[in-house]
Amino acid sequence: MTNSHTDIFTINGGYMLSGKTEVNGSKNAALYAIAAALLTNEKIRYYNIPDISDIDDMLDILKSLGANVSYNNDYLEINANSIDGTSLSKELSIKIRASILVLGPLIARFGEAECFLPGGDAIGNRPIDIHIAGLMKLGTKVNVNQDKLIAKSTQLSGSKIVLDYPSVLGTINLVFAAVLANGTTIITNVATEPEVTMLLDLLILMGANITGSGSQTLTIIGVKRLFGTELRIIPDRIEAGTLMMAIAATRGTGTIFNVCSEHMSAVIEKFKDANIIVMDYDNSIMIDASNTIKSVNVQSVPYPGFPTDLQAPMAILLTQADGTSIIHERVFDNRMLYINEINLMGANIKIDKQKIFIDGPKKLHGGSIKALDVRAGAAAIIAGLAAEGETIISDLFHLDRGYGKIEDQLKHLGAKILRK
């Protein structure tokens, strides 16, 4: 990967996108798997791993646990036999939020654990308070000292657990502690996204004792140990509907292949609703955009819901349809920041609170802006690729997180864009 704290991208916007292009494995679910493989000494493959800033922060997390790792185009493969240490320093505590998916898998395996309080975007306020009080349920003492956090068990024991709200992280976390405790965890509302139920597959795959994928209620009865096994990470969905909104942006006719459209059923429904065509099969989407765009009302919530991944890059697409759109920002409190930029190239955007008003359709121009994190990034690529004239994107650091190589994908629809 280059410089992407010195690299920019170029856009020469106004030009309709058309074409076919694939979509990468996906980030989270990768993060999450990635992890996983702590909970065994077996050889664990992965199949479909995005190449991102992200996957490489995390296998570093691994590597300094003592894993060994081997990563090539073809798969990545995790040895967690060797580990020769449960702290995590604060510099790779902070690189990413999916650090703090340590925790459970080596209070599971080894009884501690310790690292500091995650980073990852500034989007808002996003607590690990579920983290701890699930696992204390379990029977782990935790300390937070400042920011730093210490957590030991002499035995994991079942227990019963209500999520106060549907963390992925904290569900993840509070499963990996719960495969190998004594007894049987249920645990409650908990996140359904799909990178969670792959997640699951996977640990049932390695001899975990799992019902309830898919549901709100887990069950999880403890095992003595888990085995190796392979699994092929799933499409990226925010990817997918990035790469939707780019091809409607720009009011093109675009294919999208390697993509679960059961994943997308409410960016599907949305597309429609403001008078997008949508073809949706077993392995791709098509896009056609050149009707009128409707103006359309979106809240992102939790999964099956409109994702909040994908507020920003909606928003754009927005300001392309014709009349008035209102987005309810519900997950994150701080996800609007790239709003003035947004504005500064011809948008019409108010915010009141969680809400965005979008008035539409606006002839954008182009600029210079900055990629303010992952998803605001690809918001700004959509913007210049609407745009008329040049658009400049700097920090692409950001966008690297959780975009392999975007410029490719959307080179293969005809976009005019270039990373120097």
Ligand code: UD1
Contents of the next structure:
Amino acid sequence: MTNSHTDIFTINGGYMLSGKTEVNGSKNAALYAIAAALLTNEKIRYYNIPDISDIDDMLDILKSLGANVSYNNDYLEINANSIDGTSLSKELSIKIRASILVLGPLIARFGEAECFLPGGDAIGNRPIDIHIAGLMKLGTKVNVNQDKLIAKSTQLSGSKIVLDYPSVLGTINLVFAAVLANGTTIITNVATEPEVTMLLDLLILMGANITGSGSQTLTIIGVKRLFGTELRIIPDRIEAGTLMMAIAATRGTGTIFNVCSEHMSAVIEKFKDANIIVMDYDNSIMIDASNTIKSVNVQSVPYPGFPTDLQAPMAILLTQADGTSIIHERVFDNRMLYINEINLMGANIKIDKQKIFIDGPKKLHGGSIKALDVRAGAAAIIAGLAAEGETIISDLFHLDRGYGKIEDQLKHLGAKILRK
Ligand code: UD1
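Return the structure block for the form predicted together with this ligand; the form predicted alone was the one displayed.
Following is the full complex, with the preceding chain placed first.
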């Protein structure tokens, strides 16, 4: 049994990783798919759901609204035919950021929704003004009183919406509302992350009328109702990238299976620029980081650019590169808190506002660090694997939100990592 509040990782680092491992289903894509089940009173079945605590929290949210949820070995089944409430408790709202995704489906199906401002990682200011402005354009009255949000609509009507920023959850919430609205909605400047595209594919399977998937403009003609279906969740590109960075930071070689290489282009090209050999096939990626790693500059931006969720793991890899690398974090405004701890392990990383300057190569040494958020936790593991000696990582509950048994994946690559 694991208890992520008291468990710690002990890593004996400084060894090259090598071998093969596999990637789980995508955390974020699975969260969106689970929320989509609220849009229909028919059964929905999902394969390849990752075993992580964010999914448990999302399912608790659906159950609290009256949905039936059951697990088989292979799949998750959700039936939202008996929803008996449209109000989400504060306790559940603040557990995860994706709790905000109940808004669109509940308003679309029942004309009302209540929730509290969502939780999630402390990685900066995370407003929901884009969600609210879009819902209002579709004919919803939204009232925010301190941290409680109440939304009501007698009839959602299609509209033209231009997002101020291609917010991922904002795009999804508005699509959720528009698929059952009266008339046509055109949303421009939408997020194009692969998890969003999977969600659009799912909604189309459910009977939604959406065109423009994968582009920055979606046209949605509202339908009367949606139906049950089944879907396999896409591989987690952030988990795949984390494993690639772990192998490379130890100067190792390895192959990662069950990846969609097409979703990894920004990472693969950055690796090649850094003189790391990458061979990508349809659903596997081989890397060899035995040559000198070169410094590179990275900007974390919306897809198809380099993902913000891999900014911290990439920074650790670049401590092993020859020269000064610069990473410019352009999505979140407070996502660099992990750097102080990594510097205590021997790195030389300087912060200037949204930019970090990484001087390498630096020999890291073991340390005792906390997983500050889900991706900073992944960075801490990579630092521990690259560092000589013993590293202890605590606060694993942050990591367990998004990585399902990452220690097992790393053990397949020969890592000396133990959960106690
Ligand atoms: C999602 C992902 C997260 C990922 C992020 C960017 C989930 C549960 N989380 O978060 O892992 O790091 O996409 O790829 O899927 N913003 C506003 N107003 C809004 C909404 C967002 O100003 O109403 C700003 C945010 O403050 C941030 C930027 O937009 O600076 C990006 O946020 P967004 O794309 O919305 O991220 P999330 O959807 O919350």
